[in-house]
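We begin with a single chain expressed as structure tokens, specifically the form predicted on its own.
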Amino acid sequence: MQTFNDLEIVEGKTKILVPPDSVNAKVPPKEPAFFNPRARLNRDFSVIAYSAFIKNFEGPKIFLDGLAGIGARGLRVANEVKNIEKVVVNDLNSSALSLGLRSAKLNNLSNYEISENETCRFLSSYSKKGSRAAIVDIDPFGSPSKYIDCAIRATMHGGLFSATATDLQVLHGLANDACKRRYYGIPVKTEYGNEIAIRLILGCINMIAARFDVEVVPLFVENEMHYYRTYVKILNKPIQQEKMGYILHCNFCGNRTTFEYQSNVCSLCNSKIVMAGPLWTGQLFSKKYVLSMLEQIPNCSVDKKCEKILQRCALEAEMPGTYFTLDEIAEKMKCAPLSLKKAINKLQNGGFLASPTSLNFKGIRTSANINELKEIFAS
């Protein structure tokens, strides 16, 4: 079924077949059709979220993807994650529909379907009692904001709804007034700046569900260059505890802690403080599910990367948010950053949490505050 034009490639144990522009070229074109093969660590990362949820979940395995283009994410999801007994990508672009489908015959796959809909009819489509997904995927080109609503009432109680956000100039400070539009708050420019975009966006998701009655619990999150994604457990119940806050940061000293209300002074300097938010302020991930991802891990074919990231995920999973940089404590103490294995002992010795961030390789997560830090680290 390959045509003149096709390529064949093969991601994790996935035959995928693309416009070989998506792969020549430096910037992935969206015609004829869009695949950009910079994500598939996005895409191992679904692969091993899906496969340990799916793995306990009862009710019917169905996977819906609001916005598929080639269906690389969904073609994967059908080939790589047992149990799955459904899966139903969508996408405006015809093109692009067809290559998944010819991609999908190619790996003898006969629980993948296509829908050629608008993202928001395609998922209200899937809004009713008995027919809602146990997994609702959103990969949009920039905000998924305007797709969080219904990607919600798409979802089963219990299920789990993904998003993925690529306006990074938005989310890291340089468009606040459309920040706020986008993610109902705003974000300071800061060492730790990706973990703030991922709090909004958690933020968003949450205010949004709450409308509804709805709990979102976040189950594991993960950024690269080009993108944040967040993933979501989706529960019919009101929030049972309000986790939205603010960060509030302070450019004098260093000091950032996350706290419910507003504040305009540095608690260790007096010095005036910039504030973002408001955004999720509880944990990031569930270490309990981080953990059954480890566990997923070898039955997936994926980069050696995500063992690496998980790992420190489920070392972070409960500890305190916002994290440090050895390089930020260095430049503010005048002296040679600390290798990080160095940095956690000394903080551990001195009775602190501490442990690595998935979110940064020079990042540590620590209960001490940056003049503890810099004392433990003098010392």
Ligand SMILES: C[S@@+](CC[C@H](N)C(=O)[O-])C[C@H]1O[C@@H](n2cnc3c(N)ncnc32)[C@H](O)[C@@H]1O
Given for the second form:
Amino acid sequence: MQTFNDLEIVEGKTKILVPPDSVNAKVPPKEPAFFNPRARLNRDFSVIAYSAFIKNFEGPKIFLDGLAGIGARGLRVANEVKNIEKVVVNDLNSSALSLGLRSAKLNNLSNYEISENETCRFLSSYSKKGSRAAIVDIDPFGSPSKYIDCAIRATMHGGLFSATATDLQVLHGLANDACKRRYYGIPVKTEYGNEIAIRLILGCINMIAARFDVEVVPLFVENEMHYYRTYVKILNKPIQQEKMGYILHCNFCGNRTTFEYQSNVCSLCNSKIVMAGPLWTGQLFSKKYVLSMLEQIPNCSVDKKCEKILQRCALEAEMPGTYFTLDEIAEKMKCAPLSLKKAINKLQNGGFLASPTSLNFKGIRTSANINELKEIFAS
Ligand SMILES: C[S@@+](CC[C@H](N)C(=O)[O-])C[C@H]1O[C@@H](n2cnc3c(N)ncnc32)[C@H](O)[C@@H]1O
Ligand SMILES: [Zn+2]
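I've shown you the form predicted on its own. Could you give me the structure of the form predicted in complex with the ligand?
Below is the whole assembly, all chains and molecules, this chain first.
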């Protein structure tokens, strides 16, 4: 086992021992153990999301982290999520695991265990009915796709499965063959590429789950520059309603729709359209769950940004899929962009649904199509 001089940091309410190079180097090294200080916001969201989930969860409150590194997420869950009974963190790197154990001692945690195994072997040992976990997380380097199957099997009925993806180039259309292999669908390059990426990940989770009669219900999604995170509820029952389809995008007029079937022609201007998918076309958020996350904020030690982002999630939760950006509309109309507030007011006064979106601070969701939107903005 490697040894190294470690550094004590505090994230949220938790003391974490980390390899010094992980906070000093531009890109955190994988050796002797991986820790990314820039992923703090996503761990903050985990603490909020899991606290909201566990509060209303009946059954053994066990959290499994399949790819834990030095255990940053697991340590925070064990220390900061009220009523969590047991956290088991797994990794192949024994140096990372023993560093995590020392952090656990530093925080006087008695609910933190380690496992040194390959992720799918680890998760498979929890796949039997009766031994499944309330919450399962996978946070790999790159794509989560190869771990989704065993992660879902290790999550109990009514439990929560969260996953990170960092293979942004693949999800953003720079390697469509790889995207099809990993996620079963392809993206198109648009202003709302992050939403397409999230829908591809959710579509892949849904297709894998459907193979063994499991329904997934997205509760919350979030993204920053370098990652995507999805949180879905697992229900052991066949899918009731098909929520897979395509995003149809017209590069000529800017029209965009989510649709069950493939199509070649823009419904507004008859131009040839581009198509992303197959992907998830259902809701990205559960409004009730997002509101319960907001309720948890005063109890959590998290970045102020979290509350602002969650407020947007609550507003957009029941809005149509795909958003417009104010900059692209302004470019099409050859004028300066409206402020977000003004744009939303104009649309609402014009009788359309309109909200901001957490996925882009200059983005709006609306029931208006591109032509209606331009007309309203010009008025
Ligand atoms: C992105 S890091 C995890 C970061 C961690 N979740 C956090 O919040 O700090 C991915 C981890 O997966 C581990 N890993 C990679 N492939 C693995 C495998 N097949 N089985 C178990 N662990 C693996 C690596 O050792 C690394 O620590
Ligand atoms: Zn068109």
